Amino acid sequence: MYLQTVGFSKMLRVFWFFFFFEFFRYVVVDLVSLIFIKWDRYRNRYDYLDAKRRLWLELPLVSIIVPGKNEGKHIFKLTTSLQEQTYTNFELIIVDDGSDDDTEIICKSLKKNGYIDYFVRNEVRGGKASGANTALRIAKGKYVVHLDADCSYDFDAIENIIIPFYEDRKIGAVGGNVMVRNYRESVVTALQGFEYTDAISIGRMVSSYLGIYRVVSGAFGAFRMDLLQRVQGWDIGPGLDGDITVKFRKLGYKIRFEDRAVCQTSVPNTFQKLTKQRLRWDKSLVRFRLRKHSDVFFPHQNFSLSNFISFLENITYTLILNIKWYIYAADMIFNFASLLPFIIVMNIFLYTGANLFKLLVFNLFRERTNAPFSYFLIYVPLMVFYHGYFLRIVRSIAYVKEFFFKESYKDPWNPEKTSIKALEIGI
């Protein structure tokens, strides 16, 4: 009715932000890419089987490293999950980063009973990167798999995350598919369950296919040992998983997302906890992509077009469009004040329609899900407010805090001494 009354051009004028940016990037580009991914997977199915055969023929040692603080209550479940893996030629290294609970007692008991190969305790907390690097110094595997202690893994997860290295020798790191285990716990976890299924999982499948995948998750990621040694392991975070992915990309190696390698994690169950987590995540975009790795944008001897596009896409859709959304809001307020109630309702309708389309259609391209898509149907309208308002506002606050105050260096997620040192040397 509205379209017939005002015409298509007026419709585009009012809803340009949705049609030109959100719909094109997250519906059209994603759908076309998923079709090509499906076709390529079918066309290369025998190559995949051959890579799997060569993995089993070689049986390389895989070092599974799990750094963490106060994770003792999760370790037994983790070791049980790993003992059920199809791929068993691995060593398990647990690093206790200065825990003040029973982690040390639990891990020593598990080591004594053969569940853990190496247990190292740092008496003084050094942070997640320090724990991972401690494990790296012990590791002897050809590949290193970094896990979070509070996750559980499909029985073929380790096998599936190693296979891509045998499909393409230029692959340096592989990211696993992280799903939400506690999606039924609250509205907050359900919204994140929807987000991980759609924006994160599908988003990473598409960015991997396009060659611009940029974050190997710290919860489940695999790396070539020789390359980890070349980049000298992990630098201090937050955002250390995205940082090390960029370091691998700068070496000229491909990064792959493997949706068939699945782990499940528990996400924050209140908006307060979620806000704290996302503030930390979003600050890392400014700290790492705009400061530490800003050389990606400039021509030099090791300039890479794919790295440039990867950064540009990330910054355009998370930073520039975040600012542009406020320009759009101002445009509507000043130029279409009388139509505002209609514009708000229509925007909710458009975004809800797009989310529903993605939930139903993209489900055809997922080989593994942890929840029936029908469970998320009632949350489709809420995703408009979750993505469009809540996450956007949190992201804006994070950018301001990091741009002007370098707040990430004050985050208690890292020990104060390491943050001070990181600030001194500019990482």
The other form holds:
Amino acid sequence: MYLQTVGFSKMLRVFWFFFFFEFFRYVVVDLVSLIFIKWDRYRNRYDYLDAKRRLWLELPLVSIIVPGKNEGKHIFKLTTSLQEQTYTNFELIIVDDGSDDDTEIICKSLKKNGYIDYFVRNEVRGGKASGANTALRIAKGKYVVHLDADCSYDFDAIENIIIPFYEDRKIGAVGGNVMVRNYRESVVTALQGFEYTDAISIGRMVSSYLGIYRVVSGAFGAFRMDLLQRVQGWDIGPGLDGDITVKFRKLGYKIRFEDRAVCQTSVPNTFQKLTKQRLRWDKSLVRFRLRKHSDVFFPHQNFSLSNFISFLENITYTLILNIKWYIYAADMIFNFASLLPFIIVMNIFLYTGANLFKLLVFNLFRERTNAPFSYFLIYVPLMVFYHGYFLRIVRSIAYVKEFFFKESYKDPWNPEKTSIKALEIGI
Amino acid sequence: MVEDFEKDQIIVDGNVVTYHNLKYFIVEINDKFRPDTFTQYDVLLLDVREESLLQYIISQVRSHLNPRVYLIPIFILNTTAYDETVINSLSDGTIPSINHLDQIDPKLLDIRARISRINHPKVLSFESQMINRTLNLMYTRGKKKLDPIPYFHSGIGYYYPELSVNFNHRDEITVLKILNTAEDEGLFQSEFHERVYLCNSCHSGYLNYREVCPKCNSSDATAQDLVHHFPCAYVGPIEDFQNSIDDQLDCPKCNKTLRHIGVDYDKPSVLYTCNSCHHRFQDYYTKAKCTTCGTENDVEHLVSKSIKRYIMTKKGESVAINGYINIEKQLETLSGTVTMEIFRVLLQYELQRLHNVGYQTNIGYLHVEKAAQVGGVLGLEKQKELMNDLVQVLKSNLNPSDFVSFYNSSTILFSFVGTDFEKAKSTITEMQSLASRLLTKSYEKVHIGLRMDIVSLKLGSEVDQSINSIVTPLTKM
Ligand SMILES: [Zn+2]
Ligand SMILES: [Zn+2]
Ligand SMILES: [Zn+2]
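Rather than the form predicted alone that you just supplied, could I have the structure of the form predicted together with its partner chain?
Time for the whole complex; same chain goes first.
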């Protein structure tokens, strides 16, 4: 009724943010891409089988590396899930980065019983990157699969994450599909379960298809050994997963998301823990996109258009969009103050409608889910608050903190000794 | 007077010396060494200098089956005493020459008096025989303590002279088992002395403890510090950072020179590289390689045994004199057998039935000859396996209603109900050849003699009387 009175142009004027950015990017582009992905998959199904056949013919050694601190309690479950794998030609390398619990005892006994091939313990913590690099130095595989110890893996996960290397020789790294194991635990985990199935999983399928997929998840990612050696491993985090992906891109290799390679992880179960995690993730965007790899924005010898677009898209849809949203909010407050209650309600309605649409329609494109999509139906109304307000505010805080105060260097996630050095040399 | 003079005279006839009505035999190196013939003499005088030969001779005597041989007093003709503990424990002393025989008279008197007190039971079980021999030797020498001697040549590292002399190195673990049994029977009290670790596959104590590569068991590995460069997070063995020009360490990833440990780099751990398989590892495995059989033992899988000091109890002393017969408990409970007690009861019923019906009933026996020797070669475990195998042969040829029992660890008794004597006799012959074939096939290490026969039960005879009539002839050594 309002629509009829104000007309379509007025509608666009008031809800420009939703229509031009959110709806276009996350509904239209996603849907069109998914249709193309589905079509491509059908068309190339024999190529895929051929790639799979070539993998089994070559049977390359895969080095599975698991760096971590105080992860001992998860290792046994991890090794049992690895023993179920269809692909068995792998070596398992666990690096204990200065744990102060029973990790060492657990891993040593697992090693003795043949569950682990290599176990290295660093008495002093060196940080996630150094742990991964220690493993890398020992690894002998042709491919390196980086795992988080607290995740568990589908029985065909290793096989599926390696196949893409045989589909396209320009693929340098493959990201696995992370799903939420504890989505039933609380509202927070349910919301994240929703987020991972839709925004993250579908989002990555689409960005991978568009050639702008950015971050190979540290929880589950596969890399070509020769390229890892060329970039000489990981740099100091946080955000080392995204960082190494950028380096691979700079070498001219493609990064692929493989939704059929599935791992499940436990996500933070309170808003407090979730906030902490997301602050770290978001700070790393500023640190690595804008600071460390700012060269991709400027024409130079290694300039690549897709890298440029990938970065731009990422910056646009996270950083700039975040700023734009505030502009939008200001625009509404100053120009449509009288309509404000209506605008807010209408926005919620629009976003909820979009979320519901995506949940239902995108389900046609998912090949493997760990939760029935119907489980998330009741959470649809909450998603707008989760995405639109909670995550947005956290992101804003993170950007301010990092951009102006370089807070990530104080994050205890890294040992102080390495953060000092990173700050000194400006990475 | 003349008689006394005669008695004190030392009469030498070749290697035989007569003195105080006792016959001394001088064992020399060039002798044909025949312990069997020592039964003719009362004392041995060893005129041998070389320690290993001396020890060999003493061991042969002390491990002889005949009590007249293994208990014989042994003196060594030498001006000085020996250091070798085993020789000293198993011999009775030293004298400078045969002209000093009077020096050993009191000791000899005592030993001979004690020997005369000993009754030799017709022991059948290997285990009890070993216990008896040990107690006999200790008692006749007035020894109360059986001390473990640290001994290089022993498979388990320790030697209990009076008992271990009966075993070769491979079977010395049996010594510990026998001593345990003897202690359980209250013949000894024990004190803890030491713990030994033995090879899991052959029970040898000759172990070479080494730190080895977890992959290939090689103990040849090179240790290297692992270096972590903070600015770029590179981690690698120190060789990655070394250059051929100077002593500086340069980071292979970012090319910076490492300056100050703890500030821009550190060494979080040590990494070993195996020189034989190139495996990289942080923790050696400690393995114990058996130098006897070559097995690589995980340290936690070694057989751990405690070595104890044993002291003979009052019961032990009385057993030393009266003899010790035990019927091994484990053997009684072998599947398909009944205890001797039940055997007697069943036999009682059988005799009753026989009396009423006028049936023919037989008892058969199966006896392993020279069980002590067989046990010495096979070891206790294998010997039990052997007896078990024989029970299975019996069971498969007897009627289901027949009953089998161990009289002792080398003699099995069984009933042969309702079959006439001639038929039973031929079955026995069949069984014997079957069992003999099994033995030559499965126990090729040793010749095992089997005796089998049946005895027809006489009307009106007593159970004990019947059993004795079977067993008594077997116990004649
Ligand atoms: Zn460096
Ligand atoms: Zn090795
Ligand atoms: Zn051995």
